[in-house]
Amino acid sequence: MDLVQLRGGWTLVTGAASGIGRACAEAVASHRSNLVICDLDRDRLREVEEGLRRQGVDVLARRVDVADRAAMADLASEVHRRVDAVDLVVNNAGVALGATFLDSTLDDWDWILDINLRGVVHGCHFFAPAMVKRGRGGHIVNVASMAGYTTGPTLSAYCTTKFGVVGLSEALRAELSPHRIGVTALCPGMINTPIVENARRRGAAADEALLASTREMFRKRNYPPERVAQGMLKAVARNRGLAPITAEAWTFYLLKRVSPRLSAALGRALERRATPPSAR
């Protein structure tokens, strides 16, 4: 997708109140795209809306739970009363669960699947058909993770959702290609966002020492969401199907292709290294 198409067009960004979502909204606004933004955090969303308006673009901001089918349908109806279709969809809203499979409850599975996977399905379901009908192409970005192609023993549910997002993106890319609509699975590594603080944790993963260690690891990595947003725009411009972001995401992506066994061993080693003795 030529980024020139964003100028004067419309972009949807879910989970836009902070982190990667906010950075993506601001990056798209710099290309003069108008924005539809949604999140559950009404106060932070209002701050983002005000900042975007100062960039001179039109903004529609709504408090929406992406897991709520009716709420997403209402948002799409409101958007499509204004415009035939959006030009870019960024399905970013997501949550994390630190827990082994044995420590995860079925309520945890419902929660993370509804947001991380079904939320992406909703974003595609309610906005892609209008893009097809309009006939001018466009692009969909589904924010996955390097956990969409590599695993960890305390990330069973999280990896399941992100593997699902990557698979959905690949299938949808093949389906929408004849309509000149690109689809990208964006796969960041360790990004300095609130996701670690807001994650649910069970069993050994709930140990405060582990949380502090993980928080410190992300702080030292210090890869800002603004760089992810720039990587997102490059992936859209180049129509990339899968876009690892950060060195570690690329390392695991390439290693998985060359030696899945070595990739899995490295993932386990890194998790052990990040886990304090008290949490093992």
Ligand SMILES: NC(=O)c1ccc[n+]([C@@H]2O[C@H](COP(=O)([O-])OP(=O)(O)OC[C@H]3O[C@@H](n4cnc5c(N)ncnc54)[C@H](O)[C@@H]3O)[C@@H](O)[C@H]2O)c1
Given for the second form:
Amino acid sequence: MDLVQLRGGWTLVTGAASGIGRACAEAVASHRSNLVICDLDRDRLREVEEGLRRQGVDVLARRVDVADRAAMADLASEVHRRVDAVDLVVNNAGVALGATFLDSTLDDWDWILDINLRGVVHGCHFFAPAMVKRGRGGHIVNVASMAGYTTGPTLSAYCTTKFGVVGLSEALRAELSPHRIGVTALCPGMINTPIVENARRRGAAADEALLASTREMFRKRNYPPERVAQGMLKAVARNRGLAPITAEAWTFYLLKRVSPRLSAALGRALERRATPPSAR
Ligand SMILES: NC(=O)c1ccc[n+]([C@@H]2O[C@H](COP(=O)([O-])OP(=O)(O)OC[C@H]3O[C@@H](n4cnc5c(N)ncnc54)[C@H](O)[C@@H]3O)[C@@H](O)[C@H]2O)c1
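Right, and the form predicted together with the ligand of this protein, after the form predicted alone?
Let us now look at the entire complex, which starts with that chain.
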């Protein structure tokens, strides 16, 4: 999609109160796109809304749980009373679970599947048909992760959701391309956001020393969400199907193609590096 189409149009960003979502909202606002933003965190969403208004764009901000089908349907109805369709959808809202499969409860599975996978399905389901009907094309970005094509021992549920998002995006891309709607699975590596703080952790992954060292690893990596947002815009402009963001995301992506076994070994090594001896 030509980024010029953003000017005066509308973009939906879910999970826009923090991290990558917030940065994506600010980046599209700098291209003069109006914004529909939603999040669970009402206070931080209001702060983001105020900032976007200062950037000079129109904003519709709602506290919406992406996992809640009825709430997402209501949001879409409200948006489509204002405009025929949005031009860009960024299905970003997501959570993390640090837990082996054996330590994960079924409630954990419901929680993460509902937000990370069903939330993306909801965003596509409620906003894509109007884009098709309007007939002017557009773009959908589904925020996956490098965990959408590589795995680690305490990431089975997270990886399941992100592999799902990659698969959905690939299928949807084929389906929507005749309508000039591009679909991108955005696959960031380690990004400096509060996602680690907000994650659920179980078993050995709940160890405080492990949390501290993971936090430190993300802090040292220091890849800001604003750079992810720039990568997102580039992927939209170039209509990329899958867009790894960060060097490690590219490394795992290329390695998986050349040697899945080496990629899995590297995934295990990366987790081990973040695990202090006390938590092994
Ligand atoms: N930070 C990373 O290293 C990283 C790497 C790869 C992919 N991602 C993905 O990027 C996306 C954004 O993560 P982030 O790092 O910016 O995390 P973050 O915690 O900073 O932001 C996530 C936002 O989503 C919101 N949210 C959570 N559940 C929600 C729900 N049910 N409905 C609506 N909003 C909800 C949170 O309130 C928060 O504002 C996620 O999908 C995550 O899996 C992050």
